[in-house]
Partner chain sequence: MAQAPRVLTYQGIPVWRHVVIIQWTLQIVSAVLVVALVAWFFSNIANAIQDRNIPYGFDFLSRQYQTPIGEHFIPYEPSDTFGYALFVAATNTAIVAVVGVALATALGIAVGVARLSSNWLVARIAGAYVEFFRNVPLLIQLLFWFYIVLSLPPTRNTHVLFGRAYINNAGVSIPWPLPTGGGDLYSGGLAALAPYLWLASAAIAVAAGFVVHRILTRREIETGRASYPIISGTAAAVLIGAVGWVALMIVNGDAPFAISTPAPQGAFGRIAGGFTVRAGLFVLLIGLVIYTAAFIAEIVRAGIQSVRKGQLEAARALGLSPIGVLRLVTFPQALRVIVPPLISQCLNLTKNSSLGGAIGYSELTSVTITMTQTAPAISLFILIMASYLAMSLAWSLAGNLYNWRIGFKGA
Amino acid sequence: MAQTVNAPTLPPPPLSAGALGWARENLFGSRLSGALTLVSAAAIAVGLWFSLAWIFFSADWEVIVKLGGRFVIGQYNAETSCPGQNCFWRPQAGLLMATALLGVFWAITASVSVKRAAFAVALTSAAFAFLPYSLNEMGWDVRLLLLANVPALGAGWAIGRHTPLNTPSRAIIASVGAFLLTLLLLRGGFLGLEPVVVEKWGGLMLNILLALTGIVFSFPLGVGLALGRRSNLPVLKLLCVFFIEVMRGMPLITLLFMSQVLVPLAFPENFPLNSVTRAAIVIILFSAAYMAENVRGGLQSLHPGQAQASRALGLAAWQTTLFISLPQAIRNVIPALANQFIALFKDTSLVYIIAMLDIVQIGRAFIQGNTEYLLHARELFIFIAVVFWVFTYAMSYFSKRLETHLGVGQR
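Could you give me the structure of that single chain in the form predicted on its own?
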């Protein structure tokens, strides 16, 4: 009786597996594909050659070094803004709370993406402590507060693992509380803290605060407007439609000008509504209108059989909306919501037109006031563009990871 001998398993051909196989399939799958690959590679190589040559040999980045911390906090720590005190520790305290909260979310979610973000924020913040400034420009107190972001990350992780703050809902509530506490610290005026008028807030700190405020408040408002637009109550539906269409029909810069010029005419001179608060309200309302349409699109994408099934089970209308329709709708429009948040963050740069000292206005004002750096405006605005790109890419990356985790677009 003959024995059956299994033939040895042969490896795949060298040109069909690994990097060579991927390149053959995606870059050189046909003559046209190969030609386009070579032309694109040549164009990229030439662009990199001239770009890197300019960056390392021709560009003068002294203007970035000269501005230094003003890019981050503007004139917040100047003597005219915070007389008699060193107020730099206040935004630093907000950064420490943010780093600790990232550690909390890392411990709760055990997500690789959150872990990477937490380490990136902590290590990047700590790295700024080693900038070669003199002690007059960056003292030991500032350097130690920056270095403290590393132990703050560890402390946040321990809090997320071993304290009652170990659920997502509690961590989110703590995040909102930390944000409000940061605003109180920045404003001052209590416990012996020198008050700093919000008009003196500036730099990247102002862009981040406006973006966070817009995201946090425009999202629930947009959801409410979307539900109101789909309501069966005629008056409520009409009001929501009117608000959404009016807000979407006007440019943001027009609304910002109106908030600074027309709104103060409707209130007394001593009414406590400063320009930054007015700009934040406008950004929230403007973003909420677009958010409402995104959420409404998600609600319309759901099959009506789900609502019918929930009614058959005896669920009330609000229970169907809150527990069945809305979670699925938001999940379906995560890419659109992420795009809206990215646009919102970039739109905060428009406040420079109404004389707020955000990161763009800080750069413009410095160039206009120091004409010896006028020839290096390219370096300045390229740096600002890179800063915005880093933040927007991070938001896009985490949106993509969230889509993958939730299975958006998969059946």
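Residue numbers count along the first chain shown, from 1. Take the two forms, superpose them, and find the largest set of C-alpha atoms that agree within 1.5 Å; that set is the rigid core. For clarity, every value in this text was computed on a predicted model and none was experimentally measured. First, how it differs from the form predicted together with its partner chain.
When one rigid part turns against another between the two forms, the hinge among 388, 53, 232, 181 maps to 53.
Treated as two rigid parts, the chain shows its smaller part rotated by 12° relative to the larger one between the two forms, based on C-alpha superpositions.
Now that we've seen the form predicted on its own, could you pull up the form predicted together with its partner chain?
FYI, this one's just the chain on its own, none of its partners or other molecules.
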């Protein structure tokens, strides 16, 4: 009887598996691909060599050290805006509340990405306490309040776990409350707190506050406009279309400038509307118009059968819109909405046109005022660009997580 022996399993050819195989397929797949790899690898090597040499040897990062806390709060703590008091603790209290709320959300959602964000915020804030400034430049109170972000995160987590503040809707209400409380604190003028006029708010704080206000208000407004544009009521539709198209047709910067020149005319003299509020309103209206177009896209992507089925089940028109159409429509356009939020955050840098000192303008004003730093403006703007990038990248990361979580494209 012939005996059959399995041939020994040979290892794969050395060039088709492992790192070599991967490189052969992805880097040297064809002659053109190989050439491209060599050229771009050389370009990266040269680029890295020069940028690292520049970053560590030729660049002078002193301008960033010099500006320090002004990046974060602008002129808020200056003697002219907050005389006789140390006001740095007020924005820091806002930060502590934000960290604690992140802890609450972490406990409630048990989501990995929220946990990461919470830890990132708390640990980065705490790390700033160890900056090598002298005690004169950065007091122990500032450092302690920065370090307090870590216990605040723990406290928030405990609150979310063990107190009635344990459902998403309650946490959202608490967040809105904390946001309003922060605004009140920053404004001051009660309990012996020196009032700080809104025009003196600045730095990254101003960018974040404007962006948050913009997101919170422009989203519902945008949804309303989108519904109005899709409704079959001619007058309502016409109004919405007109508003959306006019807003989308103009650059934000023009609108912002005109909000300072024209809007005061449209209100009675002495109407209590300061320039920051006007700017915030313009940003909200502008963003809402774009938001409306995104939501409209989502509504159009729905199969009409959804609404018909819902009506057939006896839901009223408003119930159909609120519980059937909108949730699906908004889920479908999460990436577009996230991009809109990112654009909104980036657009807050345009408030320079109304003489507000946001983070970009703080840097620019510093360079213009201290011309000896003119050659180091690039270090400054690279730093500000990276700060913005961290925030916007975090936003797009979260939108991707949310998309996966809600199963977009899988249902």
